[in-house]
Amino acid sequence: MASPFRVEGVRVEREGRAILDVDSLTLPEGVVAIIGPSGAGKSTMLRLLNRLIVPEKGRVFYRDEDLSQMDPRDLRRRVGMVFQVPIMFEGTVLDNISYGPRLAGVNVDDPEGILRLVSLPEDHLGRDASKLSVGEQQRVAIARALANSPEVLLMDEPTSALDPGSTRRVEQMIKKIGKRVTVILVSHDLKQAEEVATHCVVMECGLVTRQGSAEEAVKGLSWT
């Protein structure tokens, strides 16, 4: 099977200045961490992969299909995204999990199983999503993305707003999910990347400076 994503000659600009400039990058299957200090271009890269950003030049391919030629709705069903701060839709946890499948005209497949995958008890299905803790809401946001049966899950700093206990639970969950679908995770946390990822891409100042196995890629790195 083709690698999930391939980036060729991509440049993204803001006010005439390049904030992302990547000559060539291939992202493999597994759990891939895109890491780097603040302002490195990590989140810009992630949004590029879901066509939330269109580059000034270059092309991005998903399984050898040019993103510019793909229906964005089809792409986003196949490539789910979880943002840094969870936003709950009005209603119950089940309402949130059912949202995507309902738009596609189907029923959610095994909502109890999806909750188990994100380490939430089944009795949460009937709870008001807005009344959950931030850590629980983040897991519901991940469950909502998984309910669409994506091939790839993009995650933008999913633990940055969480306490240490919730962070550990989400990290364990990412490793578990990564056995079923490819996960591409943005993080500035070197320890987290080494713990959960099978492959790391290091970014600084909009450039890819290093990549490889998680253990090798983070060796000798530090930032605040």
Ligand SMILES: Nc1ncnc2c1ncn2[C@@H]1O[C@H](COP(=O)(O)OP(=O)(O)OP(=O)(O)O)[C@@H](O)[C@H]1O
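Superpose the two forms; the largest set of C-alphas matching within 1.5 Å is the rigid core. Residue numbers count along the first chain shown, from 1. All values reported here derive from a predicted model rather than from experimental measurement. First, how it differs from the form predicted in complex with the ligand.
Rigid-body analysis between these two forms: the smaller part rotates 13° against the larger, C-alpha superposition.
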The other form holds:
Amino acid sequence: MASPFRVEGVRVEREGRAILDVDSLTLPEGVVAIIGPSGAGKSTMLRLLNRLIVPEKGRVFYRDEDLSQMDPRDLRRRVGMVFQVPIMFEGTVLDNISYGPRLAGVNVDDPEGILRLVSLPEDHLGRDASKLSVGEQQRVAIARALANSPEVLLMDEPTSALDPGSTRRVEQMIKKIGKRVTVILVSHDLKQAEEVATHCVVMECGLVTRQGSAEEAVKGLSWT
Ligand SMILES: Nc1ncnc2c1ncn2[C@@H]1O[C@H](COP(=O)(O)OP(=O)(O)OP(=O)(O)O)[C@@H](O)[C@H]1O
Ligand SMILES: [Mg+2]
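Form predicted in complex with the ligand, following the form predicted on its own:
Every component of the complex follows; first up is the chain already shown.
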């Protein structure tokens, strides 16, 4: 099957400087970690892959289709995104999880099971999403993305607000769903990348500086 993403000659500029400059990058299937220090361009890369950013220069392909030629809504149904800071829609957790399927005209399949996957108790379904802790909202955001049955899941530091126990459980979930869905996981945690990723991309100052197996890519890196 065609590679999930290919980035060719892409440059993204803000305030007169390049915040992303990628000559050529092909991301494989599996769990791909994008790691790098703060400000390296990791979130910018994820936004590029979901067409939330359109590059000044270059092209991005999703399974050999040029992103700029794809319907953004169709793309975002197939490529789910979990943002670095969770944003809840108005209403209950169930409302949040049902949102995508409802837009597609279907009922959400097994909301309790989806909550279990992200380690939230079933009784959270009826709770007001805006009143949850940030860590709980982060997991609702993952559940909301999973409810759309995406082909690829882009996750921007999904464990940044979680305690160690919840972090481990979300990491196990990523490994599990990564067997059937491509996950592109932004992290600044080298140990997390080594634990969950099948491939690792290192970014620094807007550039991809190396990539390979998680073990190879993180060797000698030490910003955390
Ligand atoms: N809209 C913008 N205008 C100006 N600069 C921007 C804009 N968006 C991003 N940047 C800059 O681009 C760089 C990369 O930002 P990005 O959010 O991609 O970094 P990151 O690797 O995700 O960092 P973090 O780990 O802190 O989340 C940063 O220096 C940031 O200040
Ligand atoms: Mg970021």
